[in-house]
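Listed next as structure tokens is one chain, alone, in the form predicted on its own.
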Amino acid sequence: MSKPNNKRVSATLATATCALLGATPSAPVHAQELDKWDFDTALLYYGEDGDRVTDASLSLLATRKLVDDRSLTLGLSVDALTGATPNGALQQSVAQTFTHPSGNSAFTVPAGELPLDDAFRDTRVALSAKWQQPLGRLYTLSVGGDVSNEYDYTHLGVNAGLSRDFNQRNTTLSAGLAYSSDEFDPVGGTPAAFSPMLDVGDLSNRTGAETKDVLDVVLGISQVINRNTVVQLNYSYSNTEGYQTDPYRVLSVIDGSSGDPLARTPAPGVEGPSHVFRFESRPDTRTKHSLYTLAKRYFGGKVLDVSYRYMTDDWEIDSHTLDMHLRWPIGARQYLEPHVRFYTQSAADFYTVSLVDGQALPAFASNDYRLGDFDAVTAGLKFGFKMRGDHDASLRLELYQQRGTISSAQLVGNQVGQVAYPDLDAVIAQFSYSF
């Protein structure tokens, strides 16, 4: 591997800094590469243990390179999700019956098993487009948009970024802005906050579609330290206004002494929940701040990539992410890239195990394990190889493990020794091909 060119690395990182959350940067373009298309494709499989969520996705990114360092990038991705996901109710020593989110049928979870909603099925189609071009000699502008649709969710977004090179293009300052508007139309309608789960066919606690708006701002700086080292620092601000509750999640209502869920009897001749469950409620505003730093170092033919991210929000969630890649060449056309990622977060201030019967309802409450106190580790290996005609391919296999804790102060009576955080193990496999 040849040593990196300072200007090329700086320009690449400047583009990456301008790209907003989830946006994929395009590589620098040279005038002689007129009307050239580059394609990046990927097929990914994600599968959780215990017959939980499975995701098979196909993505395509096409970049048209034009004169004067201009480029057009078009993206398409399709995801097919199936499986079962925790619905928020407590695991119990007795069987539990729930009404499906649609309100049209019921299902029973055997004693001792984690309540999972096995009706989880969805297909997501997403389209994106981005235009990038220089403004004068030292500025680069990018504008883009994206749209995605699921069975119950529609997303529309736009974004723009501007970067400016300094110090013989070894330093780049950048700023980005993104705005999205989303509509959520849950199966069976949107349940009212803290309303009880009702019998099959009773949708009296449901309303229509809900919306939310998201504003993201990114400010960044990248710096070429020397021929072998590049660093980057980003600050991100995100503000979400609107509906952020998961309409498919509930909380168990328990006896304040025993900690056991309250039993319930459905109406005569009608299927319905066997216990008292209430739908969750989350704040309709959320503000997040994050700092992200990245360092890339070339040494002895290998490239080490280390990044760290700190995020905090007004839901009292603080998270830390450490991510490391090491690209290790094998001969002239192949490489291995081990990867490890550590993640930890604190629980949201409204995260709770259950609701106690007879106590006043809180302003907000959720038993979504993703809002709890947990640690996660991702570890894996990628094998890449260059083919004829500058075609590249890679295979990636990773394992994901998530473990959480629940404060003893939240446990009541028999919940001690019974209630457990729904731990998660998953496998990730991906094949990528670029040409």
Contents of the next structure:
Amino acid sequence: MSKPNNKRVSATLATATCALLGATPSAPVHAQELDKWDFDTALLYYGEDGDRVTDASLSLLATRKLVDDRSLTLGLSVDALTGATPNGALQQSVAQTFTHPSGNSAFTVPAGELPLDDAFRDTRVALSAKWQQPLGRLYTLSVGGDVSNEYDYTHLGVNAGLSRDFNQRNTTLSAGLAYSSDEFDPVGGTPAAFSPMLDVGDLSNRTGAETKDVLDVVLGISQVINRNTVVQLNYSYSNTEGYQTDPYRVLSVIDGSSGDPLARTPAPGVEGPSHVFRFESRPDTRTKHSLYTLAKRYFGGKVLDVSYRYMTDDWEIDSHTLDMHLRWPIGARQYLEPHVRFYTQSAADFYTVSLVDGQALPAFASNDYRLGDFDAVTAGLKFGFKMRGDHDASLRLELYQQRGTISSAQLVGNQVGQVAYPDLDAVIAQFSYSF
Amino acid sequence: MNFTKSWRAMLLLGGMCVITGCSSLGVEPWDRDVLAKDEMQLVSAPLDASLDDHIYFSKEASSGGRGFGGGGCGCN
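The form predicted in complex with its partner chain is what I need now, so please give it after the form predicted on its own.
Let us now look at the entire complex, which starts with that chain.
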């Protein structure tokens, strides 16, 4: 009895199968690449009014799809940050002098102006990699890592995710875990909590670098409702341990009855702060929980995308975010996509606009406007178009506005009517190109 | 909000959905033409999403939700 020719049997079966499927047999596919890399690139400009922060950013996502639904995604992002940011001190009716964070020089803010630290300049480079592949027929596994570096900050992170499909892939349960370890090495060193801002050249209140670790867990379910609708619900837990204070931010120390800043005199022959300022201090643990829901619906060629997020944390910050996009096709190759986003948050329990002279220092205090009570609105429009060879390009222009309030209980004496939340207006412009 | 309770409720909801309720929702594999479109993916513009996450992480006290909390920057 002759041995069956396995290769010939396989080839015959392949031909028969292809004939049944109406396809022509092709060369056998080994574990190799499909086609080539796909690239998503973007140039982004973010600019705040009043000479505050400006960010010019270049981003690249490169994806290589392999056979069997495996894929590799690599990311690169370079940010060039310039401008000035509020340093936490209060706006006053007199000029105020501050020592720069480096401790090497001083700067003066005119009377009536919000104190901004103008030495803010940084370049951030971030790299990421993610591998995704099916495990068996119904599971998908992803593993990734990311690293970023700034002049004073280094971030290292790893993450993994697993999802499983149910109900003919109409329901997907997913779980993800991310861990990161960051190091903050501030210019001039890390100031001790609540230590006073010192004269130029005096770094006696500074220590070395600080670290923090962040653990994130995300559990999610997505569900296809019908041919045109899909929904998603995620629960996220995030725990941060370590240094979360802003080492460049201070608080004004004020007189308890007048509310005016406490003056000080620098040492003879040396430049230094004109008033008493103390560096802020935040808790070294923070636990956040959030619920996120998303619904996407296709109707008449248009796609409506609505999401809502509720977040709460043990700094007593609660926030609500409502985000909506509507993709509206114009012909076969172009679309317009209006976007609105509403955000509101309550203040952290240690958010304080100033410290009162003679009173015991609180456990924690910060006048970072991002920890205050504010509402924000984003409104924008994206215009996308297909180019030759199925390359995609888009332009996005958005306006972002923050409006905050400071509770009257926080204001003392002359501060009423003089101290206001540092409202923010920013423009976001982006050009994207995918090929 | 009591998150231990809400977590349990979500797991219960997810479990029930998988076992019973949601099995009546959804579509047959051959009805996925619309859902397969790029613009119908849960994250249809990944680069826009990551840039937005980075901006809002830098300017607000909340982050994450859609995915991990993001960050990895000093972000003043």
